[in-house]
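Below sits a lone chain in structure tokens, taken as the form predicted together with a further copy of the same chain.
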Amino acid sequence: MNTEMLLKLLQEKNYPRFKEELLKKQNVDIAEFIDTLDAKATLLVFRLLPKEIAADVFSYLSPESQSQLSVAVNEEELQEILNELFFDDKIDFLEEMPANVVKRILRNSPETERNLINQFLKYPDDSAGSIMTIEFVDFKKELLVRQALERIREYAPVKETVYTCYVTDSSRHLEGIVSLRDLVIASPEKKLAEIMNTKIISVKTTDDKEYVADLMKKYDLLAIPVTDNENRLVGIITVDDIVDVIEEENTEDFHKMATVGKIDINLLDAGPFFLLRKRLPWLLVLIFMNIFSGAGIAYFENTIQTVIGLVFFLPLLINSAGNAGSQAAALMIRALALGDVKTGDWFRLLQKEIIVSVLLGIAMAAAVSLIGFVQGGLNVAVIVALAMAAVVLVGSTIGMSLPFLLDKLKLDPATASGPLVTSIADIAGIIIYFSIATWYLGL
């Protein structure tokens, strides 16, 4: 049943039918539906949900709906929802709430939980700690497979995952990993110590979440254990949360490639001044860089005045240099981000880039010389063809090398944005073009 029909049932106050149809949907879709409602209807619909799915639906709601609801429901209802939430979802929720809501919730939490929440809220935004959850299954290695399976039966409803279980010693140091698959296959009377995998891949709470994503991608993990500085197991991160990290990371690189700062909210919710702050800084930096292009032009004023027709080809030539450079930069940034290419591969890739850009330059010079001939005769054709081949080579080499240089300087290669490469290529392009013209025309 589609949204319009659900809304109609709601307006008709046909609640039994509405509820029946609503519950045929996935929890994610129920949350999406509730997100479109006003405050009053949100509360009404939420109260219609059966207890066993209410918390799950709540965890998928937008921060706005969550905030609305947490103010609208009574104390008891709010505690009920919060108790049912997985710890990572609870932290996500608290991070988005205004201070007064957080205070109210913390006041009503038992002290141990309050301390834990406070500790989690303190993990830096980009750290593994900030996205981990504490609902993991841990066992001692003396336990028998049979006993472990029994415990999983008890734990399953309240743990985020039961598919990967962790074996710890008495001080909670991680000793091994047992998947539910291993447990199901193993003979029931074996000890966990005999079947656990001791080749452990784990991360620290302070590790960058991008690093966590890289490990989970590489080793195809469903969950990864997180340890504190004393190597004690404190949480796990599951693959569904890592998929979100991967998308965030890609968004950041994508925006950076176009000189936009980090935006981690929906574009529809972003205010104009917020967007201004994310966009203006680089635009101003680039203006500053473009002054050099202007200075280049001023330097060749004499040449330009003599053959004013040369200006006709200026956008074409400097853009070509910038475009070829942007292509090369984008290829390198992405390959570095994926780990396909390492800093040490620069020289090998440079050699290839030179071959490619010479070929590109020849093809583009041929195209542009034709236009040059039609527009300004043989001299202009020769000048623009030579200039095109040269600027494409130089632009590509700059664009290709800049991400490696940034990487070497421990900066983000994605800072080598298209506009930055274009600006640098412009300066080089202007100097090359007018130098060739000045020399060829004997000015």
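For the form predicted on its own instead of the form predicted together with a further copy of the same chain, what are the coordinates?
Just the single chain follows, nothing else.
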């Protein structure tokens, strides 16, 4: 049933039919529907959900809906919901909540859990520790395979994943990994130490989330163990959490490519002054950069007055320089982000980019020379053709080199895309165009 029909049933107060139709949906779709409702309807619909699925739906809700429900429900209901959440989902929820809600939850939590929550909330936002879960299956290496399988059956309902189990010594030092498949096919009387894989890929609690995502992608992992500085197992990170990290990183890169500051809230909820604060700084910087474009035009005023037809091709040429630069920058930024290329590959890629941009420049010069000949005769055709070839070459070189320069300076290469590289290429394009015109006309 579509959203319109559900809303109609809700307005008609036909709750039995509404509940029947709502429960036909997947939990994530139920959460999306609830996110569209106002605070009163959100509470009503949530209370219609059976307890066995309410917590799962809650974990998929937006922070705004979670916050509304946290305030609206009584403490007993809230505690029931949180008790059903996996620990990492609980931490994600608490990180988004106002301080008064967090205090309310901690006040009603057992001391052991309260200490754990406080420990997790102190991890830096971008660290592996902030997204790990403590709900994993771990065994001592002396355990027999049949004993391990018995414990998995016991643990499965309350653990986030049982497909990979972790083997530790008596001091919880991580020594190996054993998959559920390995356990199923192994002899029941073998010890875990005999079948475990000791080639462990793990991360530290302080490692960056993006580094964790790269590792999980590289090795096709469903989960990765997290250890402290003494190699003691403290948690795991599952692939569903890494998908969220990748989405966050991609969003952040898009914002940087548009020279917009980091925005970590829904645009519908962002106030005008918040967006102004995020967008204005780079726009002001680009204003002062573009002053050089005006200065370049003023410097070549005599050339422009001599052949006024040159002005017709100015937007075309500087846009071509910016477009070529943006293309090259986008390719390099993505390659750096994926780890396909390193900073040391710059010169090799530069050689390739020069060949490509020369060929691009020749093709675009041939096209624009025809327009130049029709518009202003042979002299203009030659000038715009030479200028087009030059600006494409220079723009492409700037675009592909800037991400490497920023990476070398330990800055985010994504900043080199969009308005920044376009502005630099525009300035270069104006100077190149009118310099060629002045030289060719002998002015």
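Residue numbers count along the first chain shown, from 1. Quantities reported herein were computed from a predicted structural model and do not represent experimental measurements. Basically, rigid core = biggest C-alpha set you can superpose within 1.5 Å across the two forms.
If you fit the rigid core between these two forms, you'll see the Cα of I436 move by less than 2 angstroms. For G377, a C-alpha deviation below 2 angstroms is recorded between these two forms after rigid-core alignment. The two forms, fitted on the rigid core, differ between these two forms by 2 Å or more at the CA of L49. At K25, the distance the Cα travels between these two forms is 2.5 Å after the core is superposed.
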